[in-house]
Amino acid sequence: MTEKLFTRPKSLLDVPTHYCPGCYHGIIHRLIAEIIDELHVQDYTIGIAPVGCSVLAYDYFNFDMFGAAHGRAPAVATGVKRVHPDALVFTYQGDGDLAAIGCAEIVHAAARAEKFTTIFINNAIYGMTGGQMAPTTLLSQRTNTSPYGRNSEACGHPIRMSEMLATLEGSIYLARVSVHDAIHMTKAKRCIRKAFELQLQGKGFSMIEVLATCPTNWGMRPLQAVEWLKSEMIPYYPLGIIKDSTEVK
């Protein structure tokens, strides 16, 4: 007797995607994508993809997105929420997209306690635009404008996005994950989908920090990346609940 173990979620399309081999965006997609099937909202769900490697994410989910340009995804998530205020609003960026041009975009958004998610993707690096460093690059760390390794009296010290917002009065959920395993995987899933149902209850601003790997611009194999992930990023970024306005005190 054959027993059915795997059900693609309605909300994310059957088609391959572009991403390297030992990205976690496919893993990250169909998190969202179950959770909005789970949730029931996917003839109301709207994402804002800008550039980066998720430039295509409108090919591969089920519901409508739109493109924006580099760093400007919280401004159009800001209209198409106000507009549609009974929509599940979510932007999905990476860390060069929102810790570098998109800063300030994202840190006015959280002020203002806009009422959409989003889902921040922190790989350390550039990765659509050819592995150049970000704001959130470790120190230490090579990358093709940092070939000797970030230095920080040069270049600064890595930005801690989620802690920098949690300092923000409009933001009220902010946390940061992993999928490098399964346990991670449904923690994970857990916090995207409370940053979605507060969002449908009304609240203010929420994002979910994502730690994830690039292989390629990392110039790793996939499992050297996973490893690197646990012994380099997750001491710097650590994961948990970094702030939770709802808990009661």
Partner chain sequence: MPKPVFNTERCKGCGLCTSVCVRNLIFLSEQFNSKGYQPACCKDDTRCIGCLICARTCPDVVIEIHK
The other form holds:
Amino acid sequence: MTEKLFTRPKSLLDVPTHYCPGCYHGIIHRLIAEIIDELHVQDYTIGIAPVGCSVLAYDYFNFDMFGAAHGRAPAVATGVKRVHPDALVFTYQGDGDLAAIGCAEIVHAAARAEKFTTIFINNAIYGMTGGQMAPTTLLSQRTNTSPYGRNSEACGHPIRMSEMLATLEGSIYLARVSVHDAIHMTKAKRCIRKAFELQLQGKGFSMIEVLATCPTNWGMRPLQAVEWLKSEMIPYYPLGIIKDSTEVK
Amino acid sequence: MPKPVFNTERCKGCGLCTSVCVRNLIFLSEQFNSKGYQPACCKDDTRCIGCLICARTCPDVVIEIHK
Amino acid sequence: MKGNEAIGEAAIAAGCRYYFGYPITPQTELAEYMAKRMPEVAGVFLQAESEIAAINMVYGAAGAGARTMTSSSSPGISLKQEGVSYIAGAELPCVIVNIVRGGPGLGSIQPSQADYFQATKGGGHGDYRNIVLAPNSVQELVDYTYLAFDLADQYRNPVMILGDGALGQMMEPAVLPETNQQVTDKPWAACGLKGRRKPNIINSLYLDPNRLEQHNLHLQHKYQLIEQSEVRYEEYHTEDAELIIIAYGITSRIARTAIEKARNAGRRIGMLRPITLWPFPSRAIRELAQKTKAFLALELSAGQMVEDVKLAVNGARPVYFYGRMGGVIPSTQELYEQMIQVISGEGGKGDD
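Counterpart to the form predicted on its own, namely the form predicted in complex with the partner chain:
And the full complex, kicking off with our chain again.
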């Protein structure tokens, strides 16, 4: 009998994804599914994926899901969680979704200390629409709508959402993680797990910002993209626990 | 003995796994799968130490580690 | 009881425990009332950061299986249209109250019926319809708010209550219904698998055009069923009427007084009052066209419902229109004079 040391978690359906080669969405999906399996909460997990590359996440996760309008996932999650306070509710949002069109929704969900978790995928670009500038696009980064590189004079500076939300009393646990190697993946998983556990304990709003690559729209090969994430993104978006109000000081 | 098992048809040939194998055992095949990708494979699975890093790195859960 | 409070009490009696709103005149009183009442019935009142957020909270709560509602007034309802389209697409039951005010833009805060097109023709993007109820008294605000929740659940469709500031402020006696004890079974709701094998997905995305067309055909089929089963209207002195007034909501009350006056003067004028604006009582109007000589649509708008009247009459009889805009409410005498002018053969505005 073959023992499987590593296999697909049961909260992740055995189907191919539409994600581009080397895209981190697949890794992050799997980590979430693993944690849900480990916490034995598949039966009462509800996920919300708004518009973005992960809009089809409901085809991949093996639990109840909502599709949502662009940016509105935190409002939808608020409605869901108020109806089912015992469920594990999470939103899965990209940077255009969360930091641009859905900025009001995420800020106020955090301010109200809504008891759900946001998984915020920051890859510094709009993926689904084909590579436009996001609020998190780095200075001088070229995109289809910043073809000469993002210029702070015209487009302002990239937003550090986790730090911004950390100023709100309602956010209790905020971390920025990456999944570009095994060590960081372990840390990322630990943070997402902690956020889910705090939610299940009835604590306030939590968000895990995951830095991710977008090889296709960055115009790089997947391994080049990993290097760019390490050399360009992490210095501007420092990794670590941004806020943990549950730590005993 | 641990052994990596590749679901070759699901592989998108991104190559992330090739860079993380501590024994440098994984490479992209010369062959193409039906989707047109050159899938990852292992040149000598008897040398696999079962660290799972390749499997965890794969965005498409292509790799299972069997024992 | 005040109109706005009547809506709130009826919603609670219907089993609604999740209210999401945002302040805007002239519906703020309803939100304030819910803020006070919901905690008393172990319900949720949430003041959202915007109308957009409020309607998306409704989307979440409705998709999770709850009876839920929001309310707003015209500019706020415009903001909600994104969410309403998603709710219609995902086939979620919910109740939306629009206490209409004058427009366009910021307009005024006075009563208006200028949101008829927006309410009855969909309002947001895509081929969809809301069931639209137009009460004209405090008792009807109670009855139709209560009914709205049942219709929403039955058809998995948004239901809109179209009122105005005059109705919201009106004080009239009203009898509240028994508290709803029935829990509608919602096996489609996304509330956690709980032993179910297949996940429930709340969604309106169909990337394959053929599947999207199938979904649209399914929606259209549902709308046909609603058109067949849910048309509601009231007739008043139509049996011998030579002129039939078509008016709804607050306008129908003024029209009724004007008709009484005309009847006393020996003028054979009647009224058909649509209660459901969608589905519109087209068949009843078409049948009346066989008996009467002309129609006169009265609205607090530049003429919106009159288009549906014309479609129903389909050229069989002249259809006239009289309306006031921007929050101006016509007097009984004003409507009376319009009726007399039309019935005396002097015509009026809008006859093609």
